[in-house]
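So this first bit is one chain, no partners, the form predicted on its own, shown in structure tokens.
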Amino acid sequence: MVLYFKYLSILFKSQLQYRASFWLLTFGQFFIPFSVFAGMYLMFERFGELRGWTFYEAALVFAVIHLAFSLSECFARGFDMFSGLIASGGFDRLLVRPRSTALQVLGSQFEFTRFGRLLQSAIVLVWALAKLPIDWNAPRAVTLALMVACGVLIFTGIYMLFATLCFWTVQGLEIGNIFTDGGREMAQYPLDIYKKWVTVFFTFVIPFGCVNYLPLLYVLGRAHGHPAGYMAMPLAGVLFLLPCLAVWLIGVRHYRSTGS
């Protein structure tokens, strides 16, 4: 970790060389999701409620998957990018390197301009906090961290999923978007307003429902059970994760040298 601080303290000092650009970029990055939560709230003004779900309620469960997102593409954005390094032949740089190949490759770039998205994410989910009635206490609040830990663990899975597949295709495919972007605009509604498959999908293969839905009604006091059962629907994100370190250190060994 002392490795991964030290290339986010170079690249975030290399970003802040252009201090206007910088500041202009996370500014737009403010505004791109406040478009969509516009559309939402409009809706919500519109139609009252979605299948029994109020405004702030699902303005939480908007604010949850994109602070999430936010963070993933922060600070996961090495994967997004890694098509970059297969076609220069900087992968065969990171390989005679004494550290793991997933580190490097995590730590080769950040997108420090993201904060303006996050900045509002976290705008919604305390204005959304303070106009739920949430009787809080210790399990709830942890609840609802992990599920905000957890989906970026969700998304850095996903990421690295399809950099992987770059060992083959050599450039990035946009396929992946359907599962990130898709997946984060399809996540910012209740599971439950969807068709049977999409819920199914959504919370046992990818598990945005595990970290999202599920545990969240928990939080609002709308679902009955042990609460230590809640908590942990969260930790799917590391279930998920693992297998897709396994996947991408399969394709590590299946790289071919450019030779350049």
Partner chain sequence: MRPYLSVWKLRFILGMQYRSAAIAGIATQLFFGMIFLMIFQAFYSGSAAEPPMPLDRLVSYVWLQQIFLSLIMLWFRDNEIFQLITSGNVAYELCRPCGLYSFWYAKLLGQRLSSATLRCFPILLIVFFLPKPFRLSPPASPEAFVLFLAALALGLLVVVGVSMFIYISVFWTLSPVGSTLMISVAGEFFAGMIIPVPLMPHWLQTVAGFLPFRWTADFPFRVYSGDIPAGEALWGIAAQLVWIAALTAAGAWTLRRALRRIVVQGG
Contents of the next structure:
Amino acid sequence: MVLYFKYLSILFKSQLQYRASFWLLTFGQFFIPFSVFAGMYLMFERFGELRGWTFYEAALVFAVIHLAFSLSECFARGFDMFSGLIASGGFDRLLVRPRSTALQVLGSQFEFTRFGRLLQSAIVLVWALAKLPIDWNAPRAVTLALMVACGVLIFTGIYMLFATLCFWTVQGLEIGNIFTDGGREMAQYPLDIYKKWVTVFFTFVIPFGCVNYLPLLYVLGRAHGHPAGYMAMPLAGVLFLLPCLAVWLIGVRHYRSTGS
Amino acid sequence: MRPYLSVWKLRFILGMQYRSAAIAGIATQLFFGMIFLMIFQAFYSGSAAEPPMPLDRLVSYVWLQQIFLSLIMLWFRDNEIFQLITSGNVAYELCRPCGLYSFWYAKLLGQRLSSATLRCFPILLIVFFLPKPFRLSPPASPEAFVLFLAALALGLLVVVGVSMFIYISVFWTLSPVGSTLMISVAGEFFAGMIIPVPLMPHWLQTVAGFLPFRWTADFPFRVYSGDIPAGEALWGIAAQLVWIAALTAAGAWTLRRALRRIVVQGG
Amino acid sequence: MISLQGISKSFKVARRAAGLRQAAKSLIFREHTVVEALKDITFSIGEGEIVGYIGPNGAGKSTSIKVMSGILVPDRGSCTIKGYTPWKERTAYVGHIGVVFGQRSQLWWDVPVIDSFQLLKDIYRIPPDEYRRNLALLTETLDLGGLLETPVRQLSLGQRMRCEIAASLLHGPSVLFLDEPTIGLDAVSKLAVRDFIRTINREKGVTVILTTHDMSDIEALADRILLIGKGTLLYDGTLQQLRGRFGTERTVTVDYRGGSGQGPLVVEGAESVSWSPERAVFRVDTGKTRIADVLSRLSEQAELLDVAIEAKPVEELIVELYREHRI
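Form predicted in complex with the partner chain, following the form predicted on its own:
The next block holds the full complex; its first chain is the one shown before.
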């Protein structure tokens, strides 16, 4: 963990070396999800509501998933950009160091410019929370924090899975976008508006629904049943990450038996 | 023409080798199309008033966007050109026997075409056979189809004309990030890629009407579904032609100025 | 200390054909060929040796380095280095070795060198005392004094290579793998790097295994040569032995005055290579003719002003070795 922060600080220093481009990118990152959010706003303006969801509720859904996405793009960037590390041969270097490969890959890249996106999502979050009549208490606040944290784990797990694919092929990794970008696009609206197969897939296979839609029902006071069940939902993110890590280790073993 | 043709052929072969990339791209686009449609359908289902665009036209709109994505998206970037400019090596390009503007224009056009030919037919085939609410309907009429093809082709020329400005702007900003990001975020929005132009509030539609972006995607796709009738479509095509003329003239002029600056400053 | 027993490794490589039709074909069907990168490699290296690992491109040099540094797992064979099997106890093993990949940097590009070093200190869990001691020693012997505060991208290639080597030695490894450490360096930096390698080998007893294409590196550093070609070990021995095997030939260059002035000097037992009225070059096989005889015969014909006798350069010896094994 200490080492992870050392990695953080050295990469932060590096990125600040290019100050102008750093700020420009941060600024630009602020605007990318902005147009998507504007689209959402305009749709609600025209149609009023979405299957019983109000605009601010949907905005909260949007904010949670975008927060998780931008945090994972910032901190798990190393896995996202892993094909570059393989192509440059940098992965061999990691293998001759006495630390776990997953930690070193995580530490190989951070994208601090994603703070722009993070800021935008945070503003949406605050705005939505201010407008929603939520009956706040400690369990609800904890649930909300857990949702974001475990969302990060899911995205990280997906990055890890597709980084693992790099050990076999450098092509076709675009398919990962379905689960990261696609998952994000999908999960920014409440999950119950989709067809059954989408809902099932994104609840039981890649559990975006568990870190976003389901616990949110509880936060918004729409849930029936025991709150503990809903509060524990986000932990599905942890359950998702573990097999991803195992697959990663298999990938590393494969790499070491075949080379690149 | 010959050199452009061989550039295109080379790209195509290169593209073929990345078969899994193509398959992945197709799957991604199908998925995104589905998600968008489900979101729109959910909005439509609760709507009391008649929406400004019937659902089946909206379905065509979304699918055509996905099918021809590489023809219309603005964030399709050619890093080679960016590097040429930022490294100052663009001076060597001036030694080529053809004009730089037309050369780059052809290169960008070729890239988009080759990437589109690889991907559009499989998606087209699949979406024609999807179950009902997702199925792509055939064009409104034979005339509409012909007009759609013309509008799409001209729209492609508009896109390349616009994206040329992204490249040219790098001569001044020296970094491709800012200008690509700004132009593509705004362009995507006003081309109706986030929400269809007819679903925008009135004032935004007016804004979109004054910008070139909606002529690249929104216009041809609505011609296809008959949302824009044939008579109006002809006027639209005229508008596209005007935009193409204006964009290429302005682009060529700014590129000349940018190059003169380089020559004067000695790179 | 290092011993390899029958190490073999093969790779599957996809074949890609040219042309549109072939490209279309490969969409469905892809051919693979199996390349045997290492075939039954066996050797051992003692503590404190400097070994030059040479061979043409694609011979299997990097593959063997990768096996020895624990990156790759071989198909067959065993390897013991400092009591470890490299690919089995990776994290425990790699703390004892240092690896320099000449063509790739391990330093963080945009920050001062010292920041990279400090990060490495944490990665290798180097105790503060030892870190300080090693850093001081490396700074002195590699002359890094002014470089540590400079961002890596501002360093010259030679300066960077010195920092790379220092980075690989911060944790005090006892085996050092150098993969083309002098590639692209100017003459001064090359000498500095060689000097340093000799120093740490002598003073700290570090075992060094280096691959290179620069035979002057081998001549200056390596007591022993391992030649690998097409995945097999072709030669294992000292430079002297190699010389003895191929190098009975000497080139004799004489500057002279006088002589007949009409055409080349003719000497029995020496083959004339080139000739001018002031200078003549001969090739002499010392296995058959003694140099002294050649010189005395020459001095009978002309007044010798200067004489230079050269053995065949290592490069040529290596080329002959390659030729002998048809690689």
